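Just the one chain here, the form predicted on its own, laid out as structure tokens.
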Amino acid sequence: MAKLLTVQGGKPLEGSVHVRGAKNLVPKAMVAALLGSEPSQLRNVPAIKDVEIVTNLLQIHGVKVEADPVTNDLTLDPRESYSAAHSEIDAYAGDSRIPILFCGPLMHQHGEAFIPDLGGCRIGDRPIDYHLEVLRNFGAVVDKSPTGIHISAPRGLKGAKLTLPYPSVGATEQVLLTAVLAEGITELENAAVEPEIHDLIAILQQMGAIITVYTDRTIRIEGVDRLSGYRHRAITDRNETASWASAALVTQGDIYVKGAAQRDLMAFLNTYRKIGGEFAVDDDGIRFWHAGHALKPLVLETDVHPGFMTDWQQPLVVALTQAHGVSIVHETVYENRFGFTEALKRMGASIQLHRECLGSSPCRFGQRNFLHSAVISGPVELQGADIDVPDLRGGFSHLIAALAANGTSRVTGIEVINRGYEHFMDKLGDLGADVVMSER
């Protein structure tokens, strides 16, 4: 039965909350103890709905998962692991786009994958043709049909010089868990570099793989004949963590977030000093608050890592609407991250969506006719008003708004927010939220 959450806005969050790792990187690393002949172990696995999804996945395919009942740490064992059924894989896959991932391992262990009809949050175009286009290149055979695709090497995979038309963090992951076993050597051209592809590498290396990260997002893969397992502590989310940090600053809050670290978030914390929005980083988290002045507008762009996250965007432009002035957002990444919107104008936010670029940077879809480009006006006095969550980012941005607006909040489509905030509600309590969640 589906849940409705109601939300009595209008009162600071203050408190602290942990986070532990990345959604981002802890279902990848999971992936990549598939590649190994002996059993890894992967800490600071946080309880969230992707987690659940890869585990299902891999004891299908006969992998053994275990996971300590206190601090959630898996244990993950490959040895006896074998080609699942594709009714199983299908009906297991769930809303995620992770089993494209499996393509890789799987050709490597058994000779071939199968993959689903692709699910994940509804943002835009995340279309799988460079993951397949990728594999061809190592010497796979993609063959599709009404149910999926099936995948097979019947000469081996080889390793094959590959340039991206764009650093995709997706594609970059599926060439490194193929590369790694593949015979002779890989060379990626316009990679992505994200904390988490170098968290992902550092967890291969462990496993006996050979990749040279150069200056200009080229990556290098010596193909190795065996891989052994990892024992590795994930980084932490550290989208959640700005997540906590707009909450604090639309809120008018004071939010510790405990294992929050620096070096991932340097050009967030950049953006939320402009605003007007306090920080203070200790040995063990980074304190975030709102210190009582007027936030600042700012003129915002989008980018693959080391610039702005798209992740990020959507609970900052519910801070915008606070800032005292008139703000501009260009989402470089995804064409359709700005339909959260909608129901933030509904709660009285002054938003206007623009099909131009209003910016310089780089952008995938400027001439595409996606309106991706946001002017925001402020400040607002936000109402609360009925919203259906859209996605995970978009769906914890309305939270937010709604617990900063007057009046009541009625949300539905909440569970989308598990698959990335572990422990969401307890969170919420923690932090003093006026929430109370019923069946509707």
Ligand code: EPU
The other form holds:
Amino acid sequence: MAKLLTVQGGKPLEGSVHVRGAKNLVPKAMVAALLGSEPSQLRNVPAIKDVEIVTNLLQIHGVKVEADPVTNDLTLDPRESYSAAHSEIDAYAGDSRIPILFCGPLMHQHGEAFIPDLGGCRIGDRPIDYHLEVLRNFGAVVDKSPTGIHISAPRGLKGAKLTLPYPSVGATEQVLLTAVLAEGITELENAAVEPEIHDLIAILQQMGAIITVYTDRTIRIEGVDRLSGYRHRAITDRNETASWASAALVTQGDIYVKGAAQRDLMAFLNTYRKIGGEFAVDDDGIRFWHAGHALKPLVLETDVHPGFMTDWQQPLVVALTQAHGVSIVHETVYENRFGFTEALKRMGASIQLHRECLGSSPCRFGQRNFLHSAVISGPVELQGADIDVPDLRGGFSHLIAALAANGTSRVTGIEVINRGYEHFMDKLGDLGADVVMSER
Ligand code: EPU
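Let me have the form predicted together with this ligand next, following on from the form predicted on its own.
Once more the chain from above appears, this time first in line as the rest of the complex follows.
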């Protein structure tokens, strides 16, 4: 039966939440274990849906995955891995975008890989052309079929000179996970350099890989014959941290995020301060709060690291509905990441979407008719509404809008949020949110 969350708004969120390993690193670290000839151990693993999906995918390939019942730390043993049946892999079609990253490791171990239709949030077209192009450059043969993509390496995989058209996180991970065991040297230009990429590189280095990151977004990988296992503690989820920080601002609350790491949040913290949010860093985390002064509007552009992350945009837009004046947000990473503003408008927000690049520099979407700039006027009083959660970050944003709004909101599709926010309902409870879950 579908779940319904009834939210009574108007109460500041106050208290402490513990944010653990990054959703955008942990599943990839799990895939990396498949490259080893010994078991790996991963700590700080959140209990989220994406980890469950990748556990299942690894298990159908013969990888033994054991989770500590208390800490959720994982032991991943790939020593008896094998090629899984396409029908078994296909059962995970549409669930996650991680299966595409199995290509390199599976080709190295078993000569072939099968990728089902991918899932993930509907925030744009999300093509995989960069992934397939780099795999072809390594010598892979790609065959598309109606159910998925079959990829094989009849003559092995060889290092290559590659340039990405855009610094894609997933395509950079694809290159790393393929190049480490490919024959010879790979040089990747215009690579993504997000903290999660550096954490994956640290894992691969522990396993025996030789990877150099240059300051100009070039990554050089010297292929080796064999990789061992790793023991690693995943970096904290900076997107979840930014989400709770925005929730503190939107609800005029005060939230301590245990585990938050300042160095991975520099661009976010600068913006938070400019809007008028307060934060204090200590050894174990960061406290975020609304100091009671009027929030200030600003002009903001999302970008690849070290810029302001696209995943921080949606919760922050809700905070900007409370700022005094006109804010502009230019989304330059995904062409269609403002769909969530429809529900905010129904709740009383004043947001206009534009096809033009309203930021300081034109982006890839300016000429392509996408509504990728937003003008937000505030402050407005948000009103409770009926909401169906559209995607992970958009859903979180709707929820914090509902928590700040006058009156009651009825939220469906809340399960989507479990993909990326560990123990979400418990955390809301710990922060004193007035929420009740029921069956519909
Ligand atoms: N792109 C292509 N072709 C490709 C790959 C990417 O055109 O083959 C484009 C995308 O359409 C997008 C841009 O390149 O416009 C950047 O996409 P990227 O590949 O960097 O994104 P991703 O690897 O699919 C990860 C995170 C996203 C996060 C982005 C950007 C995971 C599982 N997902 O996606 O996280 O927004 O990087 O940092 O790591 C989220 O957590 O809510 C989320 C969507």
